[in-house]
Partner chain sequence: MSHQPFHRVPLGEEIYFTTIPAAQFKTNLLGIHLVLPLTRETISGCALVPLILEQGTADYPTFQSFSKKLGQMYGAAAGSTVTKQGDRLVVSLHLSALDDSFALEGEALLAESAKLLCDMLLRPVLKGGAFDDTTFAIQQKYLLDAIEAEINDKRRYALQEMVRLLFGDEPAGLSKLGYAEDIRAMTPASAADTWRWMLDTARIEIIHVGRGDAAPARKIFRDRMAPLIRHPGVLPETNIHQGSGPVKTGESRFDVVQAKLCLGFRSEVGPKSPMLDAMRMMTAVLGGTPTSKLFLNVREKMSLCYYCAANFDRTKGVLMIDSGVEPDQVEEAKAAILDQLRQMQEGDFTETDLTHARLSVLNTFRSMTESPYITGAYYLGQILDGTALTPEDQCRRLEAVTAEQVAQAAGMLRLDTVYLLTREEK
Amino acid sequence: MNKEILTNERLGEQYIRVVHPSGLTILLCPMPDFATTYALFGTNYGSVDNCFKTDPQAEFTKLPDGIAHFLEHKLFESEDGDAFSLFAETGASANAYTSFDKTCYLFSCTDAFIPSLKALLTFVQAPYFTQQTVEKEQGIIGQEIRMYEDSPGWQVTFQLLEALYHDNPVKVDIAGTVESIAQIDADLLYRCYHTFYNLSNMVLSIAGKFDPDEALAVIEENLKPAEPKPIFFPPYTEPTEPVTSFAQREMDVSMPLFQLGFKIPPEEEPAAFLRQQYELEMLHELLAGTTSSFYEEMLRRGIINVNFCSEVFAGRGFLTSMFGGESEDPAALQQALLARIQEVREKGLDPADFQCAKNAMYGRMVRGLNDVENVATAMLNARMSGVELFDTVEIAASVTLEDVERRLCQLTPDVMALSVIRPRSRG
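Let me see this chain alone, in the form predicted alone.
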């Protein structure tokens, strides 16, 4: 196995990267002063990966929306029971999640790390699907989908994504729809599993109290290698402009919810894309963060409340600058934010404020290195984004005031949409 020690002199930190002959990337960060260990086994497969082929000459296969999430649920089942029973024997806490661009299986433990690691490697590499269990799961996930359909906070976000994106599958709920998951069968699950759960498409990340040599020995013993499988995705060009600039619906809320978003083309090169996100996060803080004059004015005028927040919503192939919360007059907030952006575009950002925002981001990243769960997750996320953990810190440290000011040109009315959930009409 190709074993490297990755170090960062600025931080005085290091971790181990191993590329297994199977193609699996293994990231190990021993933290002996901590009591817990956290491990994630993830694949570069999320809800946006809904069309693929493995042979360049073949036709693309269009997948039902929600199949990555469905597969995550089903993988916990085996012919002998479910994976949670394996972790019940070790005392570890296990879970999993599917996002737009990845699926991860994880556990946290204070003892019995080795048997817990064996359990993780065992169930993720042992798919077991039957048509009977698939049909049972369709009913369970259907209930989950309906629950989210009744969640105003969830719906205001996806309503915004539907308003912004024409073709990008990010506009579709991660769990899919009741209609789309009805198209899933056992054969299709196996095909997706053997395509996307190929070890060359996966990352295993571990941080905390453990012996890396012992962990590597267990990993070597429990991997089921397969030949690396190339995956091809269809090219698509997402139009610059939104589908619509405004979308609203009524639900059972006491005050209108809103999400305001700017649709931004993501940089193609991984490090440049990450830098773009950091620059926008700093810009958000300077434009409308809780210490900004804009935030204080909007609070004073009653246009927003303390639930107002912003997010750089980004992943493989998409990037949206989002501002959301509760407001009796979302349109007034929209106009005020556009005016604030124009003001900053004309006058520039305050250098001292920029340095504070940059220091705050850098400080959060450094503090995160003292958290076992954060380190394991950050190593995996960075690797799946095409960089390494220490690259993320260095990229953030290199952002300049001029970099952030240049991002203002991407927050324009022609790429913006407003999503509103209003209280139901009475009478």
Given for the second form:
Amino acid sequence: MNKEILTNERLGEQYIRVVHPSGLTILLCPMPDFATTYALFGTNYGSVDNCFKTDPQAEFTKLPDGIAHFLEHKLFESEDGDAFSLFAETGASANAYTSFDKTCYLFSCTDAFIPSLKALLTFVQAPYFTQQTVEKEQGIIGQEIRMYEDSPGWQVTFQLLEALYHDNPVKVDIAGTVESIAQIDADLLYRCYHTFYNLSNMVLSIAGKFDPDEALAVIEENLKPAEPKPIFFPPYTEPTEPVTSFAQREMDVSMPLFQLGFKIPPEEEPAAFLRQQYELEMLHELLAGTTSSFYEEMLRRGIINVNFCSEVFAGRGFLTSMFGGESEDPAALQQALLARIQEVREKGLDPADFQCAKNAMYGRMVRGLNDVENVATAMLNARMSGVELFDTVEIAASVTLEDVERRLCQLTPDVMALSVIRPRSRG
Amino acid sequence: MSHQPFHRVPLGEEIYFTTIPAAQFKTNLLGIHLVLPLTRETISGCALVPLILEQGTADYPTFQSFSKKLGQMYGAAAGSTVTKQGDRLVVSLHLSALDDSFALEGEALLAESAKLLCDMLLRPVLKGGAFDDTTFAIQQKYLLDAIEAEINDKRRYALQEMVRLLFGDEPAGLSKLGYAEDIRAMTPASAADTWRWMLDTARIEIIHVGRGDAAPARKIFRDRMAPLIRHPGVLPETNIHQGSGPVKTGESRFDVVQAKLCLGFRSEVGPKSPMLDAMRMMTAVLGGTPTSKLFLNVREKMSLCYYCAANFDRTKGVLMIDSGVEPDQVEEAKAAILDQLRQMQEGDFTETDLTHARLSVLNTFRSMTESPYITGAYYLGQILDGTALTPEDQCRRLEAVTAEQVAQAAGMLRLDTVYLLTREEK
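Could I see the form predicted together with its partner chain next, after the form predicted alone?
What follows is the entire complex, opening with the chain shown before.
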């Protein structure tokens, strides 16, 4: 096993990286002052990865929307029962989640770490699907999809993604639709499993109170390696302009919810992509964050309230600069934000404000190492983005004012869309 | 108990400073908690005032200048919360900043945080004794919007409605966001009067969680707060009782696809009850984990709901069960939930159920000290309950709970309220 210790002087922190012969990357950060241990076993596979091929010569295959999430639900079931029952024996709290570009299985425990780790490694590597269990799950996930249909915050975001993206899979709900999941069967699940749950496409990340050598011995005993499989995805072909620049619908909300987005092509190289995200994050803060004159003015004019916030919404194959919140007049906010962008393009950014935003970002990163869950998650996320956690700190530290100003030209009206959820008119 | 889990010292009349050393964190969290009686007359002001105080100080009078100050302190986070603790209200201001050891220029961030937090409480932006007009107007509107926005999250809304119905006229039934008509009637001057009243009468608990040396921060709080001339009142004890009369029911209809069913049960099991640990175990076996009876039976086996969970509020002795169900399966789901509770009362659960629940509850308690906010909230709870148990003390007590006690705890619950949020009739 290839074992390295990664260190960062700035933070005075270190962790262990092991690349197992199976291709699995293992990241271990012992934090002996904490009472808990948090372990994540994840695959670089999420809802956007529904079109792929494993043979470079073949055509791309498209699978039903929501299959990655469906697979996550089903992996919790083995021939002998539910994976939760394995963790019930140890007292660990287990869970799983599927995002746009990853699926992770996790547990947090204060005792019985070794048996919990065994349980995690065992159930994730033991797929068991039958037609009968798949059908039952279609009912349960159908309920979950319905729950999100009633969530205005979720709907305003997906309405924006549908307005922005022509055929990018990010615009489809992570759980799919009732219709799409009806097309899923056991064979399709096995096919996805054997493609994406190959250890070379996976990361195991552990932080907290544990002995790394003991953990490595258990991991070694419980891995089921398979021949690494290359996976190919179609190239980014998203047109520059949105499908529509405005979308709205009515729901039971008290005041209009909005989400404004700028569609930006993601940088291809991993470090460049992360850098792009940090630059945009700082730009968001300087343009419209709580330290900006814009935020203060919008608040004073009553166009936004303190729920206004921004996000660099990014993952494999997509990046959108988002600004959202509640407003009686989302169109006025849109106009004002565009005017603000134009003003900053003409006048430039204030170096003192830039330094303040950079300090705040450094603080957020240190703060992010405040608990075991964050550390394990940050190590895994960085690795799946193609870098290491400490690289992310250094990339953020190296961003300059000029880098941030350069990103301004990506926030233009022709790549923008506005999504609004209006209160239902009660007649 | 072998040791005092925290160090609490008086700084002035009904003002206490508690430090919870926690070397594992890279930050220091400071919180000032004003403990007040919960009344219909004062709740709205108490909800609005912290929203104004968190927007700036006399030295940083605009939100922009205040935010920049926090940004310079490496993105320190300041904010406020309002929570109900039984029949009492806790209004909190907090500030979290990196520990001094991570400051790039050697800044004394903990001391600076203490000063800034004192200023947030003691030196707000005032003009002629009233709050700043614009900040007042922005936050008044924000609070009114938040009250209206309660319907956006149907799960939480349904649970709140159930709680309101359950408590009826008791203080705990009041909305912690306050009441729109009262908030509309407030002015920058009347809100500032409420602020003065809060400062004058509240019991004040200051809590520090982190690795930094608390002594300089404590001195700052002492110097700033001890000279205050105050008239703290006697805090009312929370009324915990079983209730009586027929089951209360409520229903609302919205344009939703999934219905929310909430059941509320009362008991006399409060923070100091000898049955509290048994009730916690009972809640876990019934609906506190993914291997609980509600989850495994009502969700997994019977597919009657997407979620179905039980929570116990020790401050009022109330058990809440909330579930997301298909609108045409509400009655079946309700019967299934009540049947699971009946099984608990009859002792119809296995030793394994109990072991699994116990491991899960112990895990939860032992994880309490893993985040500064949760640690702070946990010990504030201990202080307000008048107890001084560490999570490890709690674990020892939970380990001693027997199956008979769990069944006995289940038997102490009385169904009080059923609330349903469902779709509009076609």
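Keep in mind that this is a model prediction, so the values were computed, not measured. Numbering follows the first chain given and starts at 1. Take the two forms, find the largest set of C-alpha atoms that superpose within 1.5 Å, and that set is the rigid core.
With the core lined up, does the C-alpha of E402 move 2 Å or more between the two forms?
The answer is no; the displacement is under 2 Å.
For E59, tell me the Cα shift between the two forms once the rigid core is superposed, in Å to one decimal.
A shift of 3.1 Å at the C-alpha.
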